[in-house]
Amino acid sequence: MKVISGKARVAGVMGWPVGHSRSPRLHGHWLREHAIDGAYVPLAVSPERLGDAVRGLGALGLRGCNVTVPHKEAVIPLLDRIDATARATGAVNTIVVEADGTLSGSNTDVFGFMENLREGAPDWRPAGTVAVVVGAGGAARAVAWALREAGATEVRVVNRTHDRAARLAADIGGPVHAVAWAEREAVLDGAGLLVNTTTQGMEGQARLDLRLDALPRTAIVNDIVYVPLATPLLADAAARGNPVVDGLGMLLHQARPGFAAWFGAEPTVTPALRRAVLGGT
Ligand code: ATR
């Protein structure tokens, strides 16, 4: 246990429930290695306190926080202001409480997954690439956007729920573009990224329902789904010589922008951090 004094920066993670989040165990695994007075908490709150809960952010005198799960896109509207990945994914994962007390927010999960890529993947270049994305839900969102962001020259996202992948592709718009899910095989053709934002391959859940025949060999395979980390997809995809990255490290990486500005320390990913946040309770 480690001792925080009176002068202790104070961060959290917002959701409901909270319980699951892994997020405490990974900012406090960066305190401890940073020596910092510092402490990063679950913050419970339900979905009709939010607003009293987001205003009092400033008033109990935290640094920020973390939103999760059911908060992302209802907190918006509360703070004074958001940044373009924000603003692109509709949903805020991460508030600064600023030197003059306003609320700056952003989505970090941009920034999480392309990191992630660029650490598992270091030959491969975004700029240029087809990708094909899986599912169209908040993470897909984040996926979509970082693509178009990096300069992929097209993105082709396929959705059970197809209206789903059309207000993505026409959110984001640029190379984003809505395939049709009995068209998700074939769309792999040609393709030199794969990445599946579903809860499909989850530890409980069925596998993700795609294979891979006609995905080129040399194709990066990434999925979000970090539990178990060798999911059925990245096993396929690894057996038939595809480099895969796995999802784990987007999460890790999405951490790195608030605990900077929260406790003023530039944190790394390292193997010890992905112990302790795989590690028992
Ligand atoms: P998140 O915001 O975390 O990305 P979400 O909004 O619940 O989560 O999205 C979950 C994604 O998994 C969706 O793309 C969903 O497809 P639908 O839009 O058709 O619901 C996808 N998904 C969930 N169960 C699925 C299944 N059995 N087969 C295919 N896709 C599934």
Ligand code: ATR
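The shown structure was predicted, so the numbers you read here are calculated from the model rather than taken from an experiment. Between two forms, the rigid core is the largest collection of C-alphas that superpose within 1.5 Å. Numbering follows the first chain given and starts at 1. Compared with the form predicted alone:
The rigid-core alignment places the CA of Arg125 less than 2 Å apart between the two forms.
Once the rigid core is used as the reference frame, the Cα position of Met114 differs between the two forms by less than 2 Å. In the core-superposed comparison between the two forms, the C-alpha atom of Val195 has shifted by less than 2 angstroms.
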Given for the second form:
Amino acid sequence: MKVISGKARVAGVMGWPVGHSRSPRLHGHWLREHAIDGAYVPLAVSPERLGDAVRGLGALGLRGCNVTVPHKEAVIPLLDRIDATARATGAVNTIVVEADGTLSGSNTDVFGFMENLREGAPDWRPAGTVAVVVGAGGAARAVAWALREAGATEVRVVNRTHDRAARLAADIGGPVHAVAWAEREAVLDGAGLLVNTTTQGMEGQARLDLRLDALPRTAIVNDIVYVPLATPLLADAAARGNPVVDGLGMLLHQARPGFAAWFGAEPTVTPALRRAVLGGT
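Could I have the structure of this protein in the form predicted alone, to go alongside the form predicted in complex with the ligand above?
Left out here are the partners and the other molecules; the chain alone remains.
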């Protein structure tokens, strides 16, 4: 059992609910690996208490926190500054309490998404790709921005609530545009990448309502859900021969910048880390 002192550096993950998060296991592995006197804890914060919780980070002595569903967008007005990626995506997933007590927000989901694809599909090239993104929340914004910046020819965003998809497309701009939910299967035609950013397919949730008949078998299929690791979408895609990339790598890679800022060490993503986060040895 790891023992911490009264001088321990502390960070955490803020969400509602937060019990499903693997981030404490992830950061706990790195803390042990680097022999750091520190802790990373779950912070269950309901939407109506978000302001109190964020403003209390510094008062409690925390170095910062990750931000997950449903707070990634709502947290922005509560921060003193955000970086260019957070501003472009309209979502924050990492907060750092600076030495002067001010709060800085960033979006490392963009970094994590691209690093995961590079690792899971090393031969795939984003430039010139037609991509389909399912969902229009904070994670979808990060994915759409990452693909735009990487040179995708077209990013088709489909969401049950079309207005949210349209707002995302207008905010990100460039090759990003919204598609009606009724057209979600037709727009798979010609795509080189399909990304699910919704919670559909997560343990305890309904599966994503999407047939893959029109999707080219060469297209990469990525699901950012990582509980379970093999979602129904990934299982369907693999069964028809599509290359698949699970969502765990995005979680692991997006955590690297935050850990470095809070705990002062540069972590790496390794097979041992994946096993630890999945509950293995």
